[in-house]
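We begin with a single chain expressed as structure tokens, specifically the form predicted alone.
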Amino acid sequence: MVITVSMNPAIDKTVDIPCLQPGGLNRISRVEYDAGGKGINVSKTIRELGGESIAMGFLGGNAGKTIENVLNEKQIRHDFIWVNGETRTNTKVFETNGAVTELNEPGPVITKEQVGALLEKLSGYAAENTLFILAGSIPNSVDKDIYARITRLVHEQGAKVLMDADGELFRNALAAGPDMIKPNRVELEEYAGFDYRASDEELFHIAKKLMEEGVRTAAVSMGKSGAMFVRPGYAVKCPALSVKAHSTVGAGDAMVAALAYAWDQKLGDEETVRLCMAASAGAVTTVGTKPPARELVDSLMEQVIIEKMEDQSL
């Protein structure tokens, strides 16, 4: 069973314009709305891949009801805590030249009692055959150690954790020993304290160190440079696939979804890597945060090139 946790979900509003004119009039050529937030995006992609998940977290107001309706339409199971206030709307402005401007709202205030209710609900699902996905931002009112708390809580019952976060959330959660992580290049550089663009070898070294600290799978997305996958006894990197891109928004979420789906289906290392690369590449061809079609993912899997890293001593 896969559980996606969206502490701060959103309605994703995607608009296309020729060129953003700050302080001036901007005429929109296309608008798309979808249920979003990293955890919900992961659930949508898992569904498209043919798997199942349960979406959990906090919802509020009319925007929350809209997200609930979308999940019902897509036949995605959910079990949210309802709160006062309005679930946020995040606006992504796409220009013809490929530039993206994001306007993200803060979201509702979450009380300690509501956090406690969510923890209790998550604990009820935790078991040895359960993977919890902790992805994305959290409301300002929630402590930055929440992912670490959830990780320790569900680990006590034998569940696994896949974490995709940044900054303080990432560092705190690592102390609790998540089983899988999906940082991007910048997030890993920030964690290591680098003030420059790290080489592939340096990223590999950081990933190996995380293995020594208990992480069992590190999938490092590197943008146009592809991605790196590190597991005990297995370390590879893959060049990025050549696709006609609309936006890189959602590519990381698709990779997380593929990792979770592969875990749930007990896929081998190579098939997992191919699925992750294909799902991520497929996601950049879609509008907004819509998941790639399974048929597209299957066709892209055949194009994935897997290169072994030199040092396999993990």
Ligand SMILES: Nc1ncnc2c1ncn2[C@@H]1O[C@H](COP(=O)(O)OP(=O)(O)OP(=O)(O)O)[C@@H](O)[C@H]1O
Contents of the next structure:
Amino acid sequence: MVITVSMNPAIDKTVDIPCLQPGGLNRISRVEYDAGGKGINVSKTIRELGGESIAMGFLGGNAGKTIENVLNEKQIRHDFIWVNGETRTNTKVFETNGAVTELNEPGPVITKEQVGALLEKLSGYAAENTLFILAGSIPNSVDKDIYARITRLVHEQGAKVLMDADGELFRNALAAGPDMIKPNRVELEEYAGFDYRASDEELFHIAKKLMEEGVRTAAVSMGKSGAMFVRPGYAVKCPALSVKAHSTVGAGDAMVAALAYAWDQKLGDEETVRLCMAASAGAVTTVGTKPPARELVDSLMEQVIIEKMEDQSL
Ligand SMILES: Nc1ncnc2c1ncn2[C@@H]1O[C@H](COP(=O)(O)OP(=O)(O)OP(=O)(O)O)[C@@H](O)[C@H]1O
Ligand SMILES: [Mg+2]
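Having displayed the form predicted alone, please output the structure of the form predicted in complex with the named molecule.
Next comes the full complex, and the chain you just saw is listed first.
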């Protein structure tokens, strides 16, 4: 069973305005709402791939209800802690000239008691066949070591953790030894203190070092340069698939979803890599963070090229 943890979910609101007039009346020509946040996006993609997950975390107010409705419609199981205040609505204003203005809400304040209640709930699901996905940012009111705490807690019951976060959250969570990680190039460079663009060899070296922290699978995504997959005894690199790019936002989330689905279905290394490359490339062809259709992912899987990395000394 896969569980996605959304500490800070959001409704993504997209509005079109011909030309934004600051300080004036702006008439919206088109508006669209979607349930978002990394955890929710991962749950949606797992569903599209044909798998199951339970979406957990915090929800509040009418925006929270809307997210719950979307999950119900898509037949995604969920078990959230309800909090006072309103789940975030993040607005993206698109102008005809291509300019995008973002307006992000702060989201509800989460108390220590509510964090405690979430930990207890998560712990109730933790077992050897459970994978927890800790992805995305957290509310300001929550301590930056929360992913490390969850990792330690669920590890006690034999559960696994897939972590996709950046900065301090990433660094702190690593100390608790997550089983799988999916950093992108920049996140890994930042972590390693590089102030220049790392070569593939350098990224591979950092990924190998992370194995010493307890990581068992590192999927390093490199945008349109593809991805690298490193685990003990297995290290490969794949060029990105050639697809018509529409929106690269959420491509990383699709890769996280594919990794989790593959783990749940006990797929082998090669099939896992193919699925990760195909799902993420498929996500690039869709609008916003909309998951790619399973049929498209299946056809893209056949096109994945897997190159062994030189150094297999793991
Ligand atoms: N232009 C592209 N063409 C084909 N595949 C792409 C392209 N951009 C990204 N991908 C695929 O998606 C994967 C993840 O992309 P990326 O490294 O940008 O993730 P990310 O920065 O974590 O994204 P996000 O956090 O916005 O979801 C890449 O490894 C690659 O397989
Ligand atoms: Mg990412």
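On a predicted model such as this, the values are computed, not experimentally measured, just so you know. Positions refer to the first chain, counted from 1. Here, rigid core means the biggest group of C-alpha atoms that superpose within 1.5 Å across both forms.
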inquiry  = Given a core-based superposition, decide whether the C-alpha of Q265 shifts by 2 Å or more between the two forms.
reply    = no
key: I305 C-alpha relocation of at least 2 Å between the two forms, rigid core basis   = no
query = Can we say the CA of L296 moves by at least 2 Å between the two forms when the core is superposed?
reply = no
